[in-house]
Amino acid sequence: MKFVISRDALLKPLSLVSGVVERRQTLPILSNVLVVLDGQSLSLTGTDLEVELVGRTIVEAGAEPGETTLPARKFLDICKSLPEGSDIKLEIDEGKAVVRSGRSRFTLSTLPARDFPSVEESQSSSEFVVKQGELKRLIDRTSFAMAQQDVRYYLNGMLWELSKDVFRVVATDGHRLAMCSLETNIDVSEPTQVILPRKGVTELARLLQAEDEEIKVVIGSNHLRATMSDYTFTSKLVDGKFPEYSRVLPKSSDKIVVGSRDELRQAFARTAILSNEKYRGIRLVLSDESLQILANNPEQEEAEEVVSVDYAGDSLEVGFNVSYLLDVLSVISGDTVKLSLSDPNSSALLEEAEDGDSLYVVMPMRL
């Protein structure tokens, strides 16, 4: 094998290959990157064995096929460091990749290509395609809420749900749950519930950089597979029930506040300042058109401030993790915010006071 490419082609797919590769495995294969080249066109594979990513790019004329694997760390350091704008010549020679550039010349260890392991394929059930600016959107909104190495694994990942019309996601840790709906032309001929695990959703998060290019989404009985015009996704699937997350979502809430999510957001930052480092507590004391957020900690340090906000009603005192919060108003757009509330015992739900997709619902605190 032997080929010519720019380092500037390469580069991209290559780190966004190497991102799926672990540092620490148990397979050396597993720490390199499959390079097949055929005729002009140029594909990376990395794996871990639960999610896999393949990067295609084209070399120029004149180049030799073959395939090989590279330590995918090494070999992306490597182009890294390369000027821009520089070459990039590889060429296979017993056993050994060498790399040039310029004046600089690498030699790399390789293993045979016929080790590396690909995963499997499993019958499709559904499929659908999106704009990735779509699928951005649904992913950015929610994922902040997975679970991270809870023992409940399959709160470790995300639902993705297709009915008709619909595609919904939907991310809980247990103590928030975030919910974001697309409607898009989706057949399906029943309601189709997977989980994606929280690697598969960061690696493809990462890929989503064309916002108005199309993917195509393939689910299969254990598998996802994303394809776009760059690069192909597949990840396993969580084996596992999601909870129902209708039940989750506060039905009779009769106390709602309307208010600027600027104010509110840099209101709830600063009283965090002077929570409790570990439990994060903050108190919110509702009133006629006013919202009072009241902060404490083990050292009777105290932080208060008060926000004019749309309301009416009865008095509240609720007590809620502040992070939480902020992290609901970091993803939501729109000038204003919508929060319902019924009781100090049950749970909030925020969202868009004009027409939005997403709902969040946090869990109050006993402080």
Given for the second form:
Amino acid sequence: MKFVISRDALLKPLSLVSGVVERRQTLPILSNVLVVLDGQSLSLTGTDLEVELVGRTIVEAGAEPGETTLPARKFLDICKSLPEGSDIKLEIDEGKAVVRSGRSRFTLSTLPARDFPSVEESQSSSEFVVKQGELKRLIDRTSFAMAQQDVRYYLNGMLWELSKDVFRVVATDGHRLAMCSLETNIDVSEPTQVILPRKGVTELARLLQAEDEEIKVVIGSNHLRATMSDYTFTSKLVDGKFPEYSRVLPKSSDKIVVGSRDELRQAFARTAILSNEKYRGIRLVLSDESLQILANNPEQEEAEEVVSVDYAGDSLEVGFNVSYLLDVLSVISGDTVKLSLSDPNSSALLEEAEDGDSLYVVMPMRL
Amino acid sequence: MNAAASKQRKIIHIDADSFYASVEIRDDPSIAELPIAVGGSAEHRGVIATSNYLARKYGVRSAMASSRAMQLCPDLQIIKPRFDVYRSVSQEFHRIFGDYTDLIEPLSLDEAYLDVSDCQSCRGSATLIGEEIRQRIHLETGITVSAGIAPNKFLAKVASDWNKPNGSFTVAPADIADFVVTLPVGKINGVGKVTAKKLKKLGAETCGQLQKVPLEDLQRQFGKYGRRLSELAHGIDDRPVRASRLRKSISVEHTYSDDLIDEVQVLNAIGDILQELKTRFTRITDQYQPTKRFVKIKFANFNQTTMEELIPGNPADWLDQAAYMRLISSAWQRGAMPVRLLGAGLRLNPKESSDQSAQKDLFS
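Given the form predicted on its own above, produce the structure of the same protein in the form predicted together with the partner chain.
Whole complex next, starting from this chain.
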């Protein structure tokens, strides 16, 4: 194999693909990137056996096809640190990869391409097409609520639910839940639910950079594949049952509060300074036309804020982890936010006051 | 890679040099040139808490029975500890630490981790901050301390030991790889005699050799700790500096000047220990919830054994003398001989551990 490519054509796919490669690996070849040249089309593949990403780019004419694997991190660092606009020449010579550019020369070790593992494919069951921007919105609006290393492993990921003309994603860590829906042309005979693992979600989100371009998603029995013009992303699915999210959406909230999203966000952020650093609890005291926000910490320091809101009804005092509220207010848009509450033991529902496609549920804290 | 994770941390580990002994020498310079130790007297089966470097030359070590220490160093002066004084010196240390960072994790009265990543003093140089702290502590308290400066807790702790006493050592990020290669595995937190022996069988006496042991082998042998070992061998340690440390247990131990000769005497002795445990636990009862009872017995031949049990039912009813007696009795059967030390304690959980209690769950 032998080819010349401009640094700038190589850098973007190489860095995205290297992102999938874990820093420390059990199998040495997993820290490598698979490089395959077919005609002028160069493909780069990185994998951690759970998530696989293939990036495609074009090399200059006169190349000799072939395939090999190279240390991903080092290859990326070399390309990154070469000057912008330079050309990179790669050649395999007696099992070593020689990278040349200008007066620089690097010899990298290789491992045989035939040993590079691929994520197993499974029978595909459904497929659909969405715009990259639409999928990015679904992920951005919910991914913060995914669990991290929870023993309930099925929470360490994002639920993708397909039903007739609705694509919905849900994430929850057991204390709060985020859900966002997209109405789009989907043709499925019966609703399908799959769980994309946390790493798959983050890596996929990084790829979604061309707002208006389409992405084709194929869901199999134990994998999900998303194809764009320059990338193919494959992830294993989490084998588990996601909790029945519809059961925890509050339905009987009788206290509906509407307030300025920005004012509330700023008041929460200030109050948070004096909340308990670990538990982040704040107290909300709701009364006619006003929401009082209180926090104190073990050092007996106190914060108090009063925000005017649109509300008339019984008063209520309820505690929340302020980080959960701030997460929601930072990701939604619009001038106003709607907060639906019922009692100190029941969850709160947060959503954009008008025409929202997203719902957020936050469980209270006992204070 | 997100910004927070890739940001280089600067951790300083401060460790006073033979702290209790140094305080005693500071307050009575006439003993400076003598081998001294702070601890309980040999007659009362005391134990050495700290010794000065002179005494250490004779082989006197912390946690050694005072009688043994006297054998090794007949001129040893054993001084009764004055904890109030040590505590006030420790507070002076913390006041000085506080000028550089809020992220202080005390390990004991004389040992702490500081996270100075965001500290602007000394142009942000952690090495210079460490040096300044050492000088100020010496000037303001008369005690010398050693400092270890590194990007994480593990390396900082190893480094503070490097040029001890009254020295400091920095492991810069670029030097980590070279530094760990020759580092004996015994320096790793949690690697004691037994683990070191197992590692030796795998061909790893230094961290450099440990790096070469496949992760699968480590995980098979040590379970979860295997991955941790591999990370530490590479000089990786992501544990944050925690401003407040959580207690995992509380216990009261008593070494008897005359051995308790039989089970009846042992069972009679437990009452006093439980009384003291109750007094001590009452002070922290609003922060912690007991989960298990445990007892410890050290027999006359220095063999020791412990036993524990889950507290059934309401944790508030932990003080059940009969239950402790049953535990002590089964523990005693293991040796069935005179006893020199008895202990009783509780394993604890922090009370408002939000995940379980204060924060309510969606799915329950």
